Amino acid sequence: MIKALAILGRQPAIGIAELEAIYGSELLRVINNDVVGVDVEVGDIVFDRLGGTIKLCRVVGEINSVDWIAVEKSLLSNLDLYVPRPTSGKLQLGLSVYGLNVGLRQVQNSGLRLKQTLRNAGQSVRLVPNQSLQLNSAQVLHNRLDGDKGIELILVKDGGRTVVAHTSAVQNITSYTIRDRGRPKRDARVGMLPPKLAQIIINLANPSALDVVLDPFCGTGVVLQEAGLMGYEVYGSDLEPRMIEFTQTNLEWSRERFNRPKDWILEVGDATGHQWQPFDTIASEAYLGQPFSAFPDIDKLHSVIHTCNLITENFLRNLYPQLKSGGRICLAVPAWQDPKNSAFYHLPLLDHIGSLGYNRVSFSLASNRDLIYYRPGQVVGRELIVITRN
């Protein structure tokens, strides 16, 4: 039986690739588009470092059916196993269902029956009402369903069985907001990289514990901030002195607020020609080009693609002799979505990355074509490419 469940975020392929980069495909099993089974104890998963997993759950049992009536009957018959009671006080209880053929009203009614059965057994209980089949992160956090007196009961269809789990941790929305909007220096002109995406980029680069993580397009320092919080030594450079000043201010703020990073190196430098001090791996958002609020005419688009491609290719050529053989990189590069057919335009260099001396890493459980971070209606997305030096 799998030991843990990872409930994935809005773009599941990215979360799957992140998990595979850290734990390897042999310890993972994709159950459905929302859930990955992980053969690792919950206590050994450093959840707050995962950007693409919104909930981490400890598996407590399996029900040999996916019929909702049978599932409910098993829950009620094995209440002490599936819903352990706190030593004192009121129990906060919530239900989230993934993949099972059941309606919202049925889930609500089952929750009420669980509540009544617990009350009949002498347990004071409050049921968190379902507005959908899954409780969101805010509901879990607000009702403390991952605490000593709270349980979010997770029910997941896994073939012909139902996996039962308890939520152990949920993404800390408040912390992400502070690390994003609370930083003293922000600049929409350079892309506003979300902290959870920065975590994903770092994890896809998969540095070892003592590695120096370099961001050669550091901007306002989001990747360096998150790498520092994850315990890595951090090193950044940027073409613009203003961005280095912004990063310096933001890293000082991060150290004061979170006591990380302990130290850092920052340099002004053009990534297409700069000579860096020793480093181990690269996690970075490359130049994304001109932002667009609407899809541009094709000539304009081709011009922007050419510029972004030239900068990224020249960076990779400059990097090659400075990166150790086998050195791993994760870059977020631009990809442009055509709203007419949802197709993406990609950097041309991705088709001949081998000629630059690099191999693109492929994942067993996620396709590279799905590793594009974007929101509906957004023109410029971020394509996550993981490459190693020959």
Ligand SMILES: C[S@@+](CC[C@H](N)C(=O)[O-])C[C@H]1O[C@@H](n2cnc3c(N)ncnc32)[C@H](O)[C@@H]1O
Given for the second form:
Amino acid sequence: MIKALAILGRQPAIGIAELEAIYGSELLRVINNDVVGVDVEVGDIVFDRLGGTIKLCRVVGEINSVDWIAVEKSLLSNLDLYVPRPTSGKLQLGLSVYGLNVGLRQVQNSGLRLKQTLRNAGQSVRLVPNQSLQLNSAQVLHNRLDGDKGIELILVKDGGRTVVAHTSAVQNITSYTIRDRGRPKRDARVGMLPPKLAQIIINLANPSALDVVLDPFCGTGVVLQEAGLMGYEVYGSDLEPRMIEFTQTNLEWSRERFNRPKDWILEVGDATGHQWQPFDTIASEAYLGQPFSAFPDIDKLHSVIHTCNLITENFLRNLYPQLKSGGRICLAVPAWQDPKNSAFYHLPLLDHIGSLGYNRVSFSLASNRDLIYYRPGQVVGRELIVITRN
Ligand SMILES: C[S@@+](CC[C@H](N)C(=O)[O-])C[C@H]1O[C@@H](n2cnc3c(N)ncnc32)[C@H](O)[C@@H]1O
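Could the form predicted in complex with the ligand be shown next, to go alongside the form predicted alone?
Time for the whole complex; same chain goes first.
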């Protein structure tokens, strides 16, 4: 039986690649589009560092059926196992269902029957009402279903069986909001990298514990802030002195607020020619070109692609002699989505990355094609590329 379940975010392939980068494919099993089984004890998974997993659950059992009536029956007859009572006080109970063929009304009714059975056994219970088959992070947090007086019962179809699990942690939306909107210096022109995505970029680069993480396009320093919070030594550079000042202010704020990073190196430098001090790995969102609110005409698009490609390619050439052989990096580079057919325009250099002395890393459980972070309707997406130096 697997030990933990990771419930994935809006773009599951990205969450899967992140988990594979950290744990390796042998310890993972993709159960369905939303859920990955992880053969690691929940206590050994540092959930706060994962950007692409929204809930982490501890597996408590398995029911040998996917028929809802049989699943409910098994839950009711094994209540001590599936719904252990708190030592005192009222139990907060919630239900979330993934992949099983069941309607909302049936889940709500099963919840009521669970509650009634617990009450009959002398346990006072509050049931968090389902507005959909799955409770969202805010409902889990608000009702403390991840605490010692609350249970979010997770039921996941796994082939012909149902895995039963308890949520042990959900993404801390408040903390992400503070780390994003609370920073003193922000700049819409260089884009707002969500802290979650910064974590994913860092995890895909997969630095070792004592590594120095370099961001050579550091902008306002989101990647550096997140790498610092994850305990890495951080080092940033950017072409624009103003960005270095912004990052300095933001990292001072982070140190004051979260006590991390303790220290850092920042310097102004053009990534296409800069000589960096020693570093181990690179996690970065490179230059994305100008933002577009609507899809541009094709000449304009080609000119932007050309500029971004040139900067990224020249950066990779400059980096080559400065990166150790085998060194692994993750870059978010732009990819532009054509609204007519949803196809993406990619940086041309990706087709000949080998000629620059790098190999593109592929994942067993996620396709590189799906590693483009974008919001619906957005023109410029971020393609996550993981490469190693020859
Ligand atoms: C999309 S932003 C990066 C955001 C950043 N990763 C973060 O965590 O906030 C791109 C940055 O690349 C910088 N840039 C553009 N061309 C550059 C170059 N040739 N060398 C270094 N930085 C460059 C811009 O000044 C901008 O700050």
